[in-house]
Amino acid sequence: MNRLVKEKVFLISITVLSLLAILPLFHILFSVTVNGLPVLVKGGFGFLTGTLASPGDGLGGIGVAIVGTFVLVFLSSLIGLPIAVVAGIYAAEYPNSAIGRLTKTLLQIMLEFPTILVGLFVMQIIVVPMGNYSALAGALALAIVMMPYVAVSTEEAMKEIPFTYREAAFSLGLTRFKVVFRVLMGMARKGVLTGILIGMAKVAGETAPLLFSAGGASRVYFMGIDKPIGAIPLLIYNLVQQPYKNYHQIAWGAAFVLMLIFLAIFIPIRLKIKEVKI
């Protein structure tokens, strides 16, 4: 009897703690939806394509920021994903080498590294020499932020594959390159893709690095990688500091759109990719 009571107390405790852990997430989703959805409905399609309204003069649109976010995520993925995947593979395949241990240590450090310092670093090496903010600087800053998430997920996904599969592939006479990229990467694709999605979601919502690199734009669409560019998080950051009521409404609407972008990318792919049984 005493054992049954302890088991029920344990299960109830775990359930309550689990609910408390996910409660902040649902609170965020609820708050953003309640405050942002009416703004999107009121603004209509023009809210997604137009430019920022003047202070106290309606909603206008956040089209510039939406385009800027997609451009920055695309460019940062183009820069960061190949490097991150290769780094994760190297750390998994050569865990005992000096470079492998150093790579893993640096990746763990970068996961906790303040992103605002990344923005300052990129400002010194790109913004200052160029003399202006740019999409290139913003993309590089986001790529640096993205890489550790993708690399660590790739490493963990590769390490979960039993060594017997490597032995079987090598016994067929395959080179290490073919074993890794034709056999193991296919089996680890769910973990790798999850890391990519986490990395993309992370940089899509980043603000601090862009303050010192992208510069921001709210009324001019993308003009080139050497020009300042807007982004939804940067727009939200700037609007909430303004004293105008319509800017606060636009910020809520932009937050709702950002949440929709993340969910539209993450949920379908997570449902489509099946777990590989090994």
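Predicted model only: the values in this text are computed from it and were never measured. Positions refer to the first chain, counted from 1. What we label the rigid core is the largest C-alpha set whose atoms superpose within 1.5 Å from one form to the other. What changes on going to the form predicted in complex with its partner chain:
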Given for the second form:
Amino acid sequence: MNRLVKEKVFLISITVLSLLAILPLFHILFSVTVNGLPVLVKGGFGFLTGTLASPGDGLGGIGVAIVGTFVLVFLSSLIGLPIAVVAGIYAAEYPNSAIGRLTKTLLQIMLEFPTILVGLFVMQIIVVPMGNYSALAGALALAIVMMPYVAVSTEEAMKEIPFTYREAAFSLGLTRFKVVFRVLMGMARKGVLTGILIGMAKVAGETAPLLFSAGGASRVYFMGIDKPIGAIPLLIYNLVQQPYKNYHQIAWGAAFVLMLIFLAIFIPIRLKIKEVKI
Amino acid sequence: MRARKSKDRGAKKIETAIETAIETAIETAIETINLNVYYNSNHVIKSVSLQIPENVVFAIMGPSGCGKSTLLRAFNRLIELQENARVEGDIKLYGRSVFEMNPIEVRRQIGTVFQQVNPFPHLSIYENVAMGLKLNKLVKSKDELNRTVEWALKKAALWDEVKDRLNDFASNLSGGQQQRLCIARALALKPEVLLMDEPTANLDPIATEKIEDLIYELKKEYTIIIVTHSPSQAARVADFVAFLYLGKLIEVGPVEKIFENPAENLTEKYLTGRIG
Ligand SMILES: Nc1ncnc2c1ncn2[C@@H]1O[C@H](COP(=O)(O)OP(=O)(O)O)[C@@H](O)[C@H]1O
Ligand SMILES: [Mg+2]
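Following the display of the form predicted alone, present the structure of the form predicted in complex with its partner chain.
All chains and molecules follow, beginning with the one already shown.
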């Protein structure tokens, strides 16, 4: 009897604690939906495509920021993904070499590095010499933020492949390059893809690296990769600091859109992970 | 006088013809000369000198841990994937040292089937067999690729079971079918020698029998070197048997000789189940 009571108390307390732990997440999802969804409904399709409203003058649209986010994610992927995948494979292939160990350490540091410093670094090397904020600078900052996620998950996916498949691939008379890039990488593709999607989801929501690099835009969709560009998180950050009520509403709507984009990338990852089997 | 000389010459001719016939009849596929393998300082293969004739099934038997897999992997230099392994001595493939060849070439000519059944799980049945051909650029057209894949699957006695599901994942096949797929994958490269490291260790008796029948078929065209820890399997499939114990080659010879009249005490002890 006593034991049964103890077990019940234990079970209940674990359940309550777990609920407490995930409560903030639900609170975010809940409050963003409650405040953002009505804005999106009211603003309609124009909210997704239009340009920013004037202060106190309705909802307008966040199309510029949405386009900016997609351009930035695309450009940063273009810059970051190939380097990150190769770095991850290198770290997995040559774990004991000097470069391999250096790569690994570097990735660990990058993973923990304050993203605002990444923004400052890019400002120093690109924005200052060019004389203006640009999509390119923003994309580079995001690429730096994205790379360690992709590289580390690539490395882990490659390392998880049982040795026997490596042996099998070599036994077919393949060069090491072909073994790694044509056979084993295909085998690790789900892990690599997951890392890529997580990296993209991560940078789609980043603000800090863009503060001193992308510059922001709210009225012109795209001016070229050497010109300033907007992004949803950057827009939210700027709008909430304004004293206008309609800007706060737009910020909630933008937050809701950002959350949808984030979930649209994340839910497939969760579904994909389940079907991984070797 | 003249007649006598030409008669002599004729006899000589026949003699050399017989000699070459004997030589070619028992051509050596693989020969190891004073082979030693170490993992770091651990001496695992100890001065093994072996001759493996062509087109036979040659079994290497011995208790677990005696170095069978290591010896097998030395033949086609797969052992070099182990960073801590060091090989001394020589290995010859049809008289040519494998250490003077490109390891890639060696592995194409000496295929491998592993103990752990390991078709590539992310590839289809077809792609598993086609992979080596495509990446090595051994076929010139899609058509030739299709024909070679079919040929290899037939050789591995798997074609009839998979011809309607070539695009299925290899992981959907039964264990025995997967192992025959691995045999097809190796055969597709048209090797001369096939190494099999305990190919039936993870299979049920029926699947094992199928693989053993297949081995019997394949020896007409290939030299098969099979590692087994089961003397009864060696007796069933092999023409020649080598007994390896603690890294040393204890005895080697025709299967009847080894099983009926072993020269070494250790061999007899092993065969009667008193060691290993
Ligand atoms: N990569 C390795 N590093 C160190 N020792 C190894 C390695 N592989 C095998 N060994 C050791 O070498 C010996 C022979 O192994 P192995 O060739 O696998 O034997 P078998 O195939 O006969 O069971 C064993 O003692 C084993 O522990
Ligand atoms: Mg073994």
